[in-house]
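First, one chain by itself in structure tokens, the form predicted on its own.
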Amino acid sequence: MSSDNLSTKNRILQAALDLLETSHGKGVRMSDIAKRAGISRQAVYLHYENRAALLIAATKYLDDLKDSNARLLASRTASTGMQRLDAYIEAWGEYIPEIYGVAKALMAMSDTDEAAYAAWDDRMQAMREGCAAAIEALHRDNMLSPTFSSEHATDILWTQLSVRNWEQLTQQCGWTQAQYIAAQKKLAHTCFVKA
């Protein structure tokens, strides 16, 4: 791929990023997109199909962006569950600040608007699959509480970490970013770390 073709690319990626944070998800169609990165709409459809597309590409370009895999390291190399399940919370917890403009704009969105439905369900399934390798890797120490299945402690992990969640107890209930961490690190050791 060409520079020119990488330059207009990432134009468009950080036009359509743009559009969501500041118009909170409204106005952000393919030609607001196109505008703001100044090129065709025509333009825009010679690099992504649909609108779809362009969103997923979006959010996956935003995780570039914030360098995501760096900061899933400590969690991927770590050599115990329960340092995997600490490190996987500490760096989603400390993620989601950063990405949250764009996540509140595609959750409003994707009720009525299956292009940012697909883009955010996109992302939180790349979430989901973090809390089932911090899950299973304490499967595999023996160390998950019998309460729950490996796959509801997957799926009660993923809902205890949503970004709504977030949002209500450090943007409505006023906690900080390190009491956020330190009660889901507990809630979670609580939960699914057998005693």
Contents of the next structure:
There are 2 protein chains.
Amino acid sequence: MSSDNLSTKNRILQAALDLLETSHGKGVRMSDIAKRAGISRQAVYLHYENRAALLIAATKYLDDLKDSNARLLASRTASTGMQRLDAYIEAWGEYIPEIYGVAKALMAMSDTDEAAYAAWDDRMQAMREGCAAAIEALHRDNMLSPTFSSEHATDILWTQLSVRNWEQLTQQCGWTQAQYIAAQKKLAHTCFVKA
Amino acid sequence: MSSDNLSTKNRILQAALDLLETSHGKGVRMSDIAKRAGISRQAVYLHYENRAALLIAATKYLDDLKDSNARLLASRTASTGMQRLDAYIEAWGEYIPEIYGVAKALMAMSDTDEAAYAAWDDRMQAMREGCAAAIEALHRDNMLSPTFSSEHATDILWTQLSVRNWEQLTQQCGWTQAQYIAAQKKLAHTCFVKA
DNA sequence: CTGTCAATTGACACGATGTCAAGTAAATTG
DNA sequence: CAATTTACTTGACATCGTGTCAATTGACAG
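What would you give as the form predicted in complex with a further copy of the same chain, now that the form predicted on its own is on the page?
Below is the whole assembly, all chains and molecules, this chain first.
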């Protein structure tokens, strides 16, 4: 409860985030995190039950640091549906590289750890809400293309904006971040905006 | 070299495939595979160097079983670019659920095992060739929309048809296989075919 | 001075992969 | 038929990472 306690807890989270960012989420062990936080491996467990809990806490900590909610909600203030769609694609798209390391680690853990899966799924459902809101805004403007239902359009946009897709396009295909954002906007217009 | 040897090797692969299919690639241990193949855990290593090698062999074995190459190449015989695009989306789309289990396991291993990564990457590059060929066919028919370059269109189609996206749309969004195929075709038409 | 709290150290269990040596049983070969 | 080879078995053991436990230390607070 003391501020020392808080400080150690945060030092652990910061250590985890540093390591996950530089290693792209791969091969970061509890002992590595402890070493970087300047404490013993066992002491980490005084603050976090297990690896999954630590990773989950790290993503929440990162959200606060980067003020992600504010950034994503900002897109909701756009006046037209199209502006709103663009703003959301940009806000989320610029956010992905900042969470990529932790996200990768959390996704990898999701395969084996129930809690990690739930935590990641929760975030992705929140992200889906943003997609649904953007599609809904288009619909209200009577600008939603009849090609797909609102429901299907949301599913497609949600999938299109996944972290895995960002990874593939930027890491494997060699797109720059700017190309990624521009292409996703163009793609969404082509698919969802009435001609 | 004897047919007994071959038979055991194949029994191991078949056991692995059976288990991976029913468990969706999660939590299949060497001992599980051995048990199902009816041999001791250690004996598996007489046939396959390690888990990664076994998984890689299993995907190749599955390809042969399902005659995947023939099915994917068949799309190349379509006369128009659009037919070719549709045929490829359908052939690959129908193939995904058949390899899903092994694919999931191989993708999970790719995080830690270099050889597994190389094997999976190799398959994905081959899949990308198919996408590139379909886009190229559209281009030759002068039916490729000017929205994206051939290169970018290939990247987008390749990403759109990823196993992860299939997984998200069918498992998380609850799409049926038929809905998935239909939507992917519609999506590709909207994005890549000249209006 | 005494208790509490954060952290340390060393030891250890577990699960999974992978290795090694010795042994067996059946088929193959001289 | 006897010797050898082949495929496999068994049991033991190393390694790595996670997670736990008990005993100890050092600081700080009442």
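Fair warning: this is a prediction, and the values are worked out from it, not measured in the lab. Residue numbers count along the first chain shown, from 1.
Each of 159, 143, 65, 107 except one sits more than 12 positions from any hinge; the exception, lying at the hinge between rigid parts between these two forms, is 65.
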